[in-house]
Each structure stands twice: as structure tokens, then as C-alpha cells.
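Read the single chain below, which is given as C-alpha cells and is the form predicted alone.
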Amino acid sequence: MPDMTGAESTVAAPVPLLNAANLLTAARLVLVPVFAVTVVASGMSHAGWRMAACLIFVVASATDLVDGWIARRFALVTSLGKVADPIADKALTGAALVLLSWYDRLPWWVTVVILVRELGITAMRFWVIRHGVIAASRGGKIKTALQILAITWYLWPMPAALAPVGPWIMGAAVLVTVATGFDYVAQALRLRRPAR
């Protein structure tokens, strides 16, 4: 339809909810009860069970990269993909976690520092999100590639010699987890602090 100008205007179709994007995010979230009960199911000592957690822990971490990429790249981001995609990185993480520390493999005090971070930032995202958006930093990727990097560590059958590679890996994901977290949440005070 011509504006007043004469100008034909354009009109945004509204992105479908069922889309590529969408679709990815749901799959990770389906996965995280099929990861759990194949954690449950090796014992974190069947080695077999084992890869197969580790590799469906690391096919559901990889739909995070694409959905993303998808929903950025053909301009399918959503408000129900704003909400789902976090909640469903934050179950699959906090999943592993509690069971590799339920399973003695991880100390509590990693998974519970790691967690509250997550979570505390998922909120205040929420929190500030009238006021503006918390773009992930070059530091939460950092973030994510080392936290995916060292649960996958811990969930394979490594051999003697690598297994202590894993506890370097995740004192480093500890490290940058919480300095990020930091990070954003002085993002946050200032996007909440009121324009002069």
C-alpha cells in the first residue's frame, strides 16, 4: 500500500513460533531428560553409557550455536525463542552438573557457585530487559566454550593420564563464570541507572 508520499511501505511479516530457530531450542530442551537418564544409566562408570552422554550432552550443546546463528541469520528471532533458549542452556548445563556432582566427579561448591551465577544473570536480564539488552560479551562466549568444554572433559571415559586436564578446565570455566558475571551485572546497574 502506497504512503502518503506515494511510496509503497513494507510490512514486517510476524515470525512464525514454529520455525527452525524454535525448533532447535525445543529439541535441546527434549534432550536434556534423555541426557539425564543416560548419565543415570552409566553410573558415570560404564564407559559405553558414558559416550553416549557425553556425545548427546555435546549434540545438544551445538543446537545453542545454531539456533542462534539461524534466528540472527534469517531474521527468525521470537519473544517464545527470547525466553526458551536460556531456559533451555540452563537446564542442560545445570543437569550436568548436579549429576557429576552427584556422582562424585565434581565438588558441590563448583556446581553450586555455577549455577547461581546462571541463574542470578538469566534473571536480571529479565529485570532490566525494559530498559534495554544484555548482549552476550566476548567473555560469556568464553564463558559457554569452557563450561561445554569441561563437562564434556568430565562425561568421557578419559583415559588416567587426561583425567586431570578436567579439573584445570573447569577452574577455569569457574573463574571466568563468575568475573563475567560481575561484568553484566554492572551492565545492568547501569542500564537501570536513570538518565540525567
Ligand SMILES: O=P(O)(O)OC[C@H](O)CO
Second form
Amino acid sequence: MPDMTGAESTVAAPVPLLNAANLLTAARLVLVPVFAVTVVASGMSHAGWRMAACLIFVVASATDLVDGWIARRFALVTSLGKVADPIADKALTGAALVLLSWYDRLPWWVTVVILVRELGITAMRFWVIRHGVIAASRGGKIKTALQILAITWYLWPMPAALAPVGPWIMGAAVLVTVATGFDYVAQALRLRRPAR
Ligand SMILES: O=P(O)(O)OC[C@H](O)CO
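Next block: the form predicted together with the ligand, after the form predicted alone:
Let's see the whole complex now, leading with the same chain.
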């Protein structure tokens, strides 16, 4: 529409909340209970149900890659998406880790260390939001990829020759999870330091 000078207005239309990227994030959240019920149905002993649970986990994890890409590629980034996306990620990996420990496939300390880091950093992000946004770092993305790979390894009924690789991948995931946690804390402290 022309403005008072006759020029076309360049005010961008608001991004709709109900867009493809946010719908994918919502789908990931919906898949969390579906995944959990499938793991419980497997009791982590029925191979068919374990495979089904693993496939649901992989599909849900894949939406994490796709929703971010769609949001950036088609300019569909919204505040709702920025908040909901990491919550959906952490709900999915958190549910998987708790269930793996519940069924004695993963030591509880691993689940507790990862959950404390994930929930702590999420809370810290909200706490410092008025000073600035702490975006996901490259290390954070590598951490998420390692967690997804490790969880997939534990969920799938692996042949005996491959199963021992799982704890090594999970060990690497724990190390990167803790290291990136400290890095985010350092970023938060720099954000809160008053400018001189
Ligand atoms: O390490 P965070 O908390 O920034 O999380 C990283 C995201 O999961 C990457 O998609």
C-alpha cells in the first residue's frame, strides 16, 4: 500500500505462528509420548517393539534438523519456535534417557548428568534473556547429534559385536554435553557483566 509520500510501504507481514516449522516442532512434542509408550510396550526386550521405538525416535529427531532449516530458509523464525524447539528436543532425549535407565540399559548417573545440564542451561537461557540471547553453538549441535546417535544405538537391538560401541558414543556425548554446558555458563557470565 502507498504511504503518504506515494512510495510503497515495506513493512514486513508478521510471520504466522501456525507455520510449517512450528508444526514440525509440535509433531516432535506429540511423538514424545508415542515413543515412550512404544518403549514401555517393548519392555526393552521385545526386538520388534524396540525397532519401532527406535524408528519413532529417529523420525522425531529428524524433525529437529528439518524445522530449523525450514524456519531459516523460508523466514519463518518466530519467538514461539525459538522457545518450543529446544524444549521439544530436550523432552525427546530426556524421555529416552530416563526410559533407558529405568530399564537398566544406561547408568542413572549418565541420565542425571545430561538432564541437569540440559534443564540448567535452558533455565539459564531464560534467566539472562533480558541481557541477550544465547544461541545454540556448533558444540551444542554436535552434542545433540552425539546424544541422538548414542540413544539410537541403545534403543536398536544391536548385534553383540556392535553393542559395546554404544557406551563409547554415550561417553563422548556426556563429555561434549558437560563441556558445552560450561561454555554456555561462560557466555552467560559475559552477557551479564556490565559494559565498561
Ligand atoms: O546445547 P543446546 O542446549 O544449545 O542445544 C543445542 C540444540 O539441541 C541444537 O539443535
